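This document opens with one chain alone, in structure tokens, the form predicted on its own.
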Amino acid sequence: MTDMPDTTTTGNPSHDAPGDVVDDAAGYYREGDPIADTKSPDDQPVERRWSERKFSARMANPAKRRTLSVIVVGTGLAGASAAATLGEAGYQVKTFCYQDSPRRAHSIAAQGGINAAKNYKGDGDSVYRLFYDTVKGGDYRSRESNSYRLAEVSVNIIDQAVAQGVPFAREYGGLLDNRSFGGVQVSRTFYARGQTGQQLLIGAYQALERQVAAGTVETFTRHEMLELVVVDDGSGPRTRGIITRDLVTGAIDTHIADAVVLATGGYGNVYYLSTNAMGSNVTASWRAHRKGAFFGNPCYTQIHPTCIPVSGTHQSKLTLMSESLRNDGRIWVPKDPADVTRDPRDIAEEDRDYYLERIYPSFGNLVPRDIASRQAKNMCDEGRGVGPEVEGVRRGVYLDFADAIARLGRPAIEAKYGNLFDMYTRITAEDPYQTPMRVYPAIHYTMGGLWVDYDLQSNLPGLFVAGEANFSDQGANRLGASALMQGLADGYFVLPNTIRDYLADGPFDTVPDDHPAVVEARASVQERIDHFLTVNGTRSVDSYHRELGNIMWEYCGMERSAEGLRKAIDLIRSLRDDFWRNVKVLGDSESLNQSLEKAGRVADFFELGELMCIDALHRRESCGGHFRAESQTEDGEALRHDDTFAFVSAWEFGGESGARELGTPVLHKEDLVYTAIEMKQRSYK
């Protein structure tokens, strides 16, 4: 992974009207009609809105719940909190999931904390906060009714999680501890050590094997999803079930239902270097945005400001240090150049540029995620990054913990990031208590997936996308600690209400192994993997994505500008069609076959990487974890432009041709409308 070339600003042109803006993207999509959510309440005050959707959302009795079938795609907190809850309503439920136990999923690798605004602090935390800092952090493209229901269910979620038995910290008296995680200002952020996600995960997959063993709950491991099955049954388009590839055995299965839920998380390994799991993949989500579901906001990818940094190129992903660490170590960078090399603790203190709390003073090292990490990439482009040079520039800064040991003492420290420093010590064989930690930026969470309506659902009925897999809670950028949130409300408290809306409709006619859109199914995902396995060419499937990676980081990673945008889709659109010549795939598809799997996951990740740069070349303001070189302030900070692109922009597939050549996508447009909320610009100074 190298690091972004260095980009000449072009001004900062005025947005008064939206004619102004030049459209970078012209020729690389069509304007489509405008979309729009019709599930919210909007007409009702926002703290009334999801108690106004659970009561008009209609029921189906217990008796007729037992007919009911529904499909989960992922078992992660989203997916295995969905289908634990759904079991336990009665209705039929199948999960499915790629690794070998649902506690295999990527969500087990969150560190820090979840969000809840319980005010146990009593530091003026309220929902309304909660609320407020989510849509903020998201730089104001979040949509309001989501993010304030996220807030509003965040209360629950601690409850739920303490009754299965997830140990989080405490204080000394027995209640429950808090901390403060980056954009905000109060501690909200329960955790445990460094293991809440792994803690939460596992007492979600005891309610799922609780429904298991009461047979609501029927669960698929090493299955795939390959291709989503809609049927057209006289009223329009239904999702009504999915195609799978047993990856042991290699069998072709269907899977019918009368719903199906995709839980199946984001798509930072389109970058191939990031935090995510090495298996993590976009293959479920594009499948379905292939069948018709929009896409919305792909270019809002996060990158988290405290990763264990590039080392070399032998690397295949990188490791998270939980942004937790940030409430008690200070980042910093030599003053001067020339210090790099030197031992950090020989450096003076009045040596040492403590560049966030020097530039942010009202947040400090505490600034979201996506502001830190452009000032880490700053620091480094001026010659004043540290640890060993990679490619000749040195990518890293400290984290330094030496002034909180002297404050609270290392048992202290131990007791609430123990695990993340042995991880630490583990990886780098330093010694984070004697010597400052250095992190760099690195491809983390997505904002954007698949588009989806109030109720979950997207603009395919019967198709709902819970978790991160969906867009619509965080907005530009991500608050910490709000994933694992996001995941449970969705799964545990949004879904099952407003999903039994439309269930409330079937059970819906039965769809045989024959019917047209089956066998239409099964034969597409039939010709990929013959495809795969008789091209015999010469590049390996990782090669690409690997190039793939760097394309996407040079140029859609922490800066982007037009004239790197075009040249990225050229590459992109080269490099796919020498992939699909070219790519060569061992084995057979009767077994065990890891290059087979991962050749059909990198084909997706190339049309998402060209959607990518098309949304980012569009877009052209920064915004949250976007940042456009032409659209900044006179210092540097993201200039947001809300005359021009205040909008989600929900994307359609546009076809492709017998020759694998992608058809122009089409942009559907939805207006964000704040009522409770102002839209500012952003200031953490």
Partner chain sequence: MTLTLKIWRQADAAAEGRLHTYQLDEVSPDMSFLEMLDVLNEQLNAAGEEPVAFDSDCREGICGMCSLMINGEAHGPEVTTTCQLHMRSFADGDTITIEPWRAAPFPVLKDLVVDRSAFDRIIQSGGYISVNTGAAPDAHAIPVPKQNADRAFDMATCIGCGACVAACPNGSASLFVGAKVTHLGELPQGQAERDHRVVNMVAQHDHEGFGGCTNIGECAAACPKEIPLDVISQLNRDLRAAMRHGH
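Form predicted on its own done; form predicted together with the partner chain now:
Keep in mind that what follows is only the chain, not its partners or any molecules around it.
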């Protein structure tokens, strides 16, 4: 779905006059010095910058590379591709993942496809057009240099994947097929049925395992990074390693290297229910943040409008249904709340409210993700949601294919959507050929992440961040089929070219086990583990996680208000306090203990959740995937404020004050400057 159809108007039509801007977050943060990316050669035109940086980045010769070591945490598209490529270059690489194999990382679940500006269809696509769509899709909140580079290297990704044997869909002539995805005006999406993420990840995984066989990469599976080691021996901080826990034996180990790459994915599970995997977590990023790495735009989350709704309080995750369904399905709810429990087939046409078609006559059911999501929530909040009542509310809207089946015939619908309909039937036991599907929005992707410069290096020297875990390329929202693109762009092509500039100063001095930075990091890990196992409280980790998720979804989800966010911060603080005093974790630390693993992750989600709310409170504008109630046009549409908020919010950890009390976070602003693109406001009416 396009997040930005091409009907924009220039300028910023109606916003508060300058001086009207209220600092809603006053008292919750301190403002620090501005921050800037110093690695992008911004004196060059945007299309020259990446070539220039690849040339200026220093090199290490092959003999020296063998003496340089890199740790890669996370083995999804970004991590596996980075580790494989660094191994091929001859560096000594160690990878870490919490799963039992690198092949299981959650990149594997991506369905739709991967964008690339190949212009194989001759339909006018180009690197510039993909760049333009990406910046516009991000609602003008991404960094121009990074977004351009993403579009530029997209073409190489497809070549690499095909050479590895990734079986993309092909035409009868044997050439690659493309489809139009996300409503953009060109066909640039490469796909492998509905399993593109799986096929690309298997390609990267096989490249990684090839390097394991070659002896350049050592993989540590069922290992979780629990702390970052940052050494400062007088010449400034350097990231030198990680502390891990072997999830099978419980062993706490120190791994030292010349640089550390975090490719640990997004933090959507702070909402408890999301389309993320059960184990997806923020711990690696958050431990780095606590050690000084800035967190960029934490409030930027993407909500996907067409997921299978929650069926009860037992629900553990949400399953996405491709939004291609909105091309043929019509979305509606009953006009009368009294009808929500009736069989939808018995509700007469005039008693149905096709609300997207009513409110947005030009785009109808194809409005962008954020609008479709927000209106679904509005309908349910009005009491017109359908499906099972969970905790007092019916959270679902109908996605009806009756018209499409009548128009095109059932075989045509089966050919297009058969696998999705089957999946829906398996999960809900309802047949969408006979009765309308029910869908509801869910958290799907997080655009925010650790702050990085053009080299993908955080403000902590030697700490690099790739893929969904960083913040840089997507802005405030993300185009469909661009997540796979970013993961592989970072891992195969960007990071291996930029990390060498940092490593040219290495190898660095060995860090002994008794170095104060190592001792401190290990002690911090051990202290948390010991605490969890000795609290002897009454509530399970999951119950806290679920409650935290409810708070985040209610107040820091699709629509946010200053009042709601302040309430959320209070609720999170008191729940976190209770968590530390009352959580119940059984078992020991010397064996596989899944409750203990989850306790550490949820502890970090609490701290992240508070920062997300503060960031959302501070950003008093509606932008990308999120809507601020205080910032809307007269007819209720999102209103962005380029004059006051065209910057990246890079948050510095505020330290701890007292027993697990968080200090005040410090905001560093990075101004966003567009030289190749003009900022525009969107309109869908």
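Basically, rigid core = biggest C-alpha set you can superpose within 1.5 Å across the two forms. This structure is a prediction, so every number in the text was calculated from the model and none was measured. Positions refer to the first chain, counted from 1.
**Student:** Would you say L420 moves its Cα by 2 Å or more between the two forms, aligning on the core?
**Tutor:** Yes, L420 moves 2 Å or more.
**Student:** For G215, state whether the C-alpha moves by 2 Å or more between the two forms after rigid core superposition.
**Tutor:** Shift at G215: below 2 Å after core fit.
**Student:** Take the rigid core as the frame of reference and indicate whether the C-alpha of G409 shifts by 2 Å or more between the two forms.
**Tutor:** Passes the 2 Å threshold, so yes.
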